[in-house]
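Only one chain is included here, represented as C-alpha cells and corresponding to the form predicted on its own.
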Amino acid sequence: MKKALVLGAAGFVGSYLIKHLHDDCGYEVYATKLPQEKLAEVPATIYDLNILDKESVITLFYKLRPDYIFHLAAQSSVSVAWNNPQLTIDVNIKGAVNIMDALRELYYKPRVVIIGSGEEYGHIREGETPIKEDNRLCPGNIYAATKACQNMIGSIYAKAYDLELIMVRAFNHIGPLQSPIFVVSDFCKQVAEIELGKRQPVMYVGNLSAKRDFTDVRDVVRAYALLAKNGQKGATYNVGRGHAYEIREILNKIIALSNVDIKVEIDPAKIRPVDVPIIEADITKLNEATGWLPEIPIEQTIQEILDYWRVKCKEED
C-alpha cells in the first residue's frame, strides 16, 4: 500500500486531503500538526511537527519514508501576513527549505507536492487573464511574495538535486470548516448570525469589486492527489476553477439564500492595504497532465458553507 504524508494537516485543507487520500486513493495516510493545534478525527496517524525544526523533519521522513508528501504547512492568511511579516517569511520560506533539505540530505526521492498560491502572480496587466503558469510574477502582498520565493526555490531544488518536486499555485478554495478570516466563510458566518438574531441585519464587507477564482476544496484536493502521481518533476501547475467571480456576485448569492433582509456596509478594517483587481487561473496545463476539471458548482459550495455556519452558530448558543 502506498504511503502519503500530509504536512500541516490542521489547516482547512488538511482534513479534506487526508479523507480523499485514504477513502478515494486507498493510501496509508500520515499527517502532521503543531503541538498546540487540534485536528478532527481523520483516517490518519498523526504526529506533532514544526517544520522550522529541520532535524525533526529529517527524523520523521526517515521513519515513515512516504511515497507521496503534500506540503500544506504554511501561514496562509494575507491579512495575518500584513500584521506579522516575520512569521510568514519564517514558515513559508524557511520551513519549505527545511523540507527540501531534509529530502536532499536523506538521498530520498518521494513525490512531493508543494502548495503555493495564485496570489503569486500579483498585479495582472490587461490581457494577461486567464493567467498561465509562465506569466510574470509580481506579488502584491507579503504572503504572495513568500509563496513566489518558495516556488522559485522548489524549481531550483528539483533541477539541482534531482528531487521529485511538483509546485502548485492554488487559487482561492472554499468549503465548510474554513475559517471566517477568509471572505466567503466570513460572509456566510455573518448571515448565519443575523438569521439567529446574534447581530443586527447588516453585512460588513471589504472590497467588493475584486474578482477571484473560487474552487470547492474537495475539487482542489483531487487535483493535488492527481498531480502527485502525474505531475512533471520541477513543473508548476495552476489549480483553480478557471473562472473569476466578483466578490459582490458571491455576496449576492449568499444573501439570496438568507431568510432575512440584510443591508450591506463597507468596513474600512476589512480593506487590504494593497489588493489585486482580478485573479483567474488558466488550468489547461493541469487538465492536460491529469484530466482534472472542477466538478462541484459554486452555488452548491456556498449553500454548504452557509448551512455549516447555521449549525455551528446555533451550537454556540
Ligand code: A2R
Second form
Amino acid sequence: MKKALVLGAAGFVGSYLIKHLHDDCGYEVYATKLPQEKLAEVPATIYDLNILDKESVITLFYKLRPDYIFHLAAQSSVSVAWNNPQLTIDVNIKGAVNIMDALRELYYKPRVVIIGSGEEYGHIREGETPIKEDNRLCPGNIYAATKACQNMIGSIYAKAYDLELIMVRAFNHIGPLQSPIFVVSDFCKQVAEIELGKRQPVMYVGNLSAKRDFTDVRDVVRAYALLAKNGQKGATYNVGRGHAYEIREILNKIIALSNVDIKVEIDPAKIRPVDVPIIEADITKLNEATGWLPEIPIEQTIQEILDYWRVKCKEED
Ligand code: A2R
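Could you drop in the structure for the form predicted together with the ligand? We only have the form predicted on its own so far.
Let's see the whole complex now, leading with the same chain.
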C-alpha cells in the first residue's frame, strides 16, 4: 500500500486532504501538526513536527519513508503576513528549504507536492488573465512574495538535485471549517450570527470589487493527489476553478440564501494596504497533466459553508 505524508495537516486543507488520500486513493496516511495544535478525528497517524526544526524533518522522513509528501505547512494568512513578515518568511521560505534539504538526505526520491499560491502572480496586467504558470510574478503582499520564493527555490532544487518536486499555485479555496479570517467564511459567519440575533443586521465588508478564483477545497485536494501521481518533476501547476468571481457577487449569493434583511457597510479595517484587482487561473496545464476539472458548483460550497456556521454559531450559545 502506498504511503502519503501530509505536512501541516491541522490547517484548513489538511483534514480534507487526509480524508481524500485515505478514502478515495486508498493510501496509508501519516500527517504532522505543530505540538500546540489539535487535529480532529482523521484517518491518519499523527506526529508533531515544526518544519523549522530540520533534524526532526529528516528523522520523520527516514522513519516513515513515504511515497508521496504534501507540504501544506505555512503561515498562510495575508493579513498576518503584513503584521509579522519575519514569521512568514521563516515558515514559508526557511521551512520549505528545510523540507527540500531533508529530501536530499534520503536514499530514494518520494514524489513531493509543494503548495504555493495564486497570489504569487500579484499585480496582473491587462491581457494576462486567465494567468498561465509562465506569467511573470509580481507579488503584491508579503505572503505572496514568500510563496513565490518557495516556488523558485523548488524549481531550482528539482533540477539541481534531481528531486521529484511538483509545485502548485493554489488559488482561493473555500469550504466548511475554514477560518473566518478568509472572506467567504467571514461573510457566512456574519450572516449566521445575524440570523441568530447575535448581532445587528449589518455586514461589515472590505474591498468588494476585487475578483478572485474560488474553488471548493474538496476539488482542490483531488487536484493535489492527481499531481502527486502525474505532475511533471520541477513543473508548476495552477489549481483553481478557472473563473474569477467579484467578491460583491459572492456576498450577494450568500445574502440571497438568508431570509433576514441585511445592510452592507464598508469596514476600513478589512481593506488591505495593497489589493490586487483580479486573480484568475488558467488551468489548462493541470487539466492536460491530470484530466482534473472542478466538479463542485460554487453555490453548493457557499450553502455548505453557511450551514456550517449556522450550526457552529448555535453551538456556541
Ligand atoms: O499557523 P498555525 O498555527 O495555524 O499552523 C499552521 C501550520 N504551520 C506549521 N506547521 C509546521 N511547522 C511550522 N513552523 C508551521 N507554521 C505554521 O501549517 C497550519 O496548521 C498549517 C497550514 O494550514 P493553514 O494555515 O490552515 O493553510 P491551509 O488553508 O490549510 O492551506 C494549505 C496550504 C498553505 O501552504 C497555504 O499557504 C496554501 O495552501 O494556500
